[in-house]
Amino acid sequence: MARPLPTFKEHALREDAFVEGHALCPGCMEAVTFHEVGRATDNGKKTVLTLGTFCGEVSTLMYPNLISWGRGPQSPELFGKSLGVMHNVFESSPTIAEAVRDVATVLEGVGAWKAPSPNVVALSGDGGALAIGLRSLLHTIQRRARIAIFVQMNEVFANTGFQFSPTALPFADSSTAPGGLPEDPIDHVGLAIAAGAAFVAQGSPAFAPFFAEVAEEAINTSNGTAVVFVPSPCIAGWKFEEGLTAELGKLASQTGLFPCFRKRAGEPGEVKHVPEKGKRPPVEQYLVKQRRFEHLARLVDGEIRVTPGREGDLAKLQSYADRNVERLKKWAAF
């Protein structure tokens, strides 16, 4: 019988594996995510992280001058506290993590690995996971690799110039799609479920207890691949003021644009932190806090002003948010 997951207090008191010195933007949601993932890996097992090329890699692994992963300045005395980090190109994080798991399984099988089976965690951005690396992600899930994958969803290729990503919301401005595209983004949650993931979740660290539960469950999944999509407001790419990251993380779920969600294969899932229709914040409350949507709506003297002639586009975004909630409810029942 599986051990119960730690409480939020127990999780918060665990030793972190993400340390000072990174070069991420002040207030970046990815840094908060890494702290939570770091605590979840403090479970008595060695941890191996694979990082594809994304902001969270280039800002934390500037070897030899900057390495922001570990449990302190000295090597830990306990093997279960040790941490290995592997950098790989954009699309390969799930594949490298799968290879690490396969090697560990072989060593365990011949008796060469006597410690508890390691935590194997892949970290990447949405561009690397769902654009360049979609094939790698789906193949790893389909092969039921026993790894946890955390995908940072900032809707652009943030560390190479804020180019368009297929996860972008309709009409979201980017460097290669000025003014955005009208099409709905890729159904990333549905793809992971349909591919056969053992555990699929979407959650923001802005909802701290929920995200801690999700991180712990993902890392402790032992019957297949766990995939967690993390809505990650990007200060530089979305063009918003520092200090709004958590507020945007909450509004992303509450409006229905990126609802909190979790589902274990073969069991009913749940959509959380989204009010019922009619009680949700309208999407424009989320949009006006980011200049990437200022061509649709903006704040003028503290009031939301819709750009004349763009009312229909705003209605399309609201329709997408409402349909998105209903789609996730269907996936929860799948």
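Just so we're clear, the structure is a prediction, and the values are computed from it rather than from any experiment. Heads up, when I say rigid core I mean the largest set of C-alphas that superpose within 1.5 Å between the two forms. Residue numbers count along the first chain shown, from 1. What changes on going to the form predicted in complex with the partner chain:
Core-superposed comparison between these two forms: the CA of Arg323 stays below a 2 Å shift.
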Given for the second form:
Amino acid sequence: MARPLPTFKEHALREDAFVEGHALCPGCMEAVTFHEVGRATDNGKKTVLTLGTFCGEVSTLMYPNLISWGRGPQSPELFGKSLGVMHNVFESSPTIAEAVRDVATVLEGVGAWKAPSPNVVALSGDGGALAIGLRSLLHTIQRRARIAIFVQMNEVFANTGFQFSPTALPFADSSTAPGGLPEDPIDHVGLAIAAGAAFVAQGSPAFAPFFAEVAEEAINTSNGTAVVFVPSPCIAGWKFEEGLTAELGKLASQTGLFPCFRKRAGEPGEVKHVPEKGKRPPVEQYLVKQRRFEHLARLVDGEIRVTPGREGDLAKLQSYADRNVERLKKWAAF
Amino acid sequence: MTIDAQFLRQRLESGASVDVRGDGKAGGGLVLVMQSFGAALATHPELDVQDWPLFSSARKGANVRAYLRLARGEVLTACQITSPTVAVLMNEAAGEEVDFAEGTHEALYVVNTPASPEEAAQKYRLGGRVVTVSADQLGQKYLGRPLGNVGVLAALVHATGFVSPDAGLESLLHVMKKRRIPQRLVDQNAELFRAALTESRVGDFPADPSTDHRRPAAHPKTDVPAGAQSALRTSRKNRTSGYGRPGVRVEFHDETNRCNGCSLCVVACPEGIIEFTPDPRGALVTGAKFDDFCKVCRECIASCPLDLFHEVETPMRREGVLESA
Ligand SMILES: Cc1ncc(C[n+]2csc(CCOP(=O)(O)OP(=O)(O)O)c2C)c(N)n1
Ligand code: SF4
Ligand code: SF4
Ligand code: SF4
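Could you give the coordinates for the form predicted in complex with the partner chain, as opposed to the form predicted on its own above?
What follows is the whole complex; the chain from before opens it.
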């Protein structure tokens, strides 16, 4: 008997709900994520997506021209292929998703909805979810809303001009925090777990098998909120060359800055794709590929050159990476 | 009629406004050009300047357009410029997707191209004065990167003659400092600016029916034009391959059917345009919708373990330009 395909290959063969023609930057990781969400939700259930305002919204829903969502014309029997998209202000995607779920539950309760219970998926930027929208995100999680949220972590408010976001790594340059801030970013994974999420994960689509499993698990979580943080290299805001999106996605995990992580409430979780301390690539390897860290270190003739006087700041970033891995291990055991 | 600095000055003196419109690609430098030009003009005691870019949510490689109006007294009109007095083409790749001369018949055109004014006039069907500057090449020479913004600014300052080149340079330096650009780069840009003043080339060409880029008047009730932003984003082709870097494209070659169905490129492509046949091994790749949608992001190249995708050089597609709008 043929062996089953790994999840990501099986997803790759499904019908996508995010289609070409969108206006996201070349190599934008948000786009890669949306394709995976599009494929993973082709599972026989109707899908409702809710989007706040962020790059992924304004560049994919541009009335009257480019609407990049949908699985094309389908006959009514294929209700499970259908897709609803609701978009609203910035911080609203978890709240609107929660409302969609409530309506679906009522319709199911009175017998008006006979089809399988829909996939309800919220998409948001990290600014939308973790800066201005933090309170709505946490309350949605705390109410155990049965939705999945994918948060695109590009560490800036990209859509409005690369302003500082509280998820930014120390010393990452942004338009409103030139040269970055020395403080550690907020512990987004910890916040979601502490608020009571049923499933919390962090993962880059660059680790295709891991990410597909996480997406599948998030979309099928039925006992509360599933939150997936997706580190999203942003070519325009981070200023890197073409062809590095996936590589940066991988390095973000391997250096310990954004390790792959997954945890189901009440069960031990796992921290993945980050080698043990000592075997980890140093953070410089990640930083020198992005001009948002140019003031700390840059590549000169293939060699890493640390800016004189910034060695201490670099050590601080390295220390954050190492502490971050240890903290995630603690959350995994929580 | 020669569309030179004197013509523009007389136009202002007659009470009319001079309307400047620029077309380019997001990330291509147009915004810096217009900001610095506006800042330089604003130092002029008698001129009122209004400038605003039309790019609110433009992503890297998307078409952007910027407007600048100037007049004696106050500029009171506030809407997009549909028939510019001065039209700037910042990136030729944008010229493939939109008609940068739209709404003109005889005007001052500033084009960032290694081509001569004659060649540019022919390629874009231009009547009036055509100024060309190989600003990308200058950028390559002075900055090590093909950045055309400062070269185009110099050509624009020079060709319009509203302010002296020195005043133009000064406001450029001011804008660069405000943007926290390191001093080393600021100095290199100042050198580039001076070089571009002498290297821009000028040609005057008669206006005739072939140089007419004006549109027939829209019927106010039945013709609802696309919004300015939508028209720009979708361009003539309504395709997104124009977001890619100019002069290169990606190809897929697998004559001996080596693709093993690992599916990595399928899930890595941000555009979702990889074409395949389903197979027990996974997705067997047959190609991709490169022509219409590939943004040359190189993620497929980076992901394929068998090196089946390649970036290749391609001449600029001229046919898109010559086709009338
Ligand atoms: C209530 C509200 N406040 C502010 C805005 C303006 N706004 C639109 S997008 C955005 C930033 C989005 O940043 P993020 O969520 O990080 O997503 P990204 O653009 O980085 O993908 C802001 C501030 C808005 N649309 N609605
Ligand atoms: S600005 Fe960044 S997040 Fe926004 S589309 Fe571009 S790469 Fe993606
Ligand atoms: S370069 Fe490759 S991955 Fe990028 S858009 Fe083109 S086909 Fe897709
Ligand atoms: S990455 Fe290469 S080998 Fe793998 S499916 Fe794509 S074309 Fe085939």
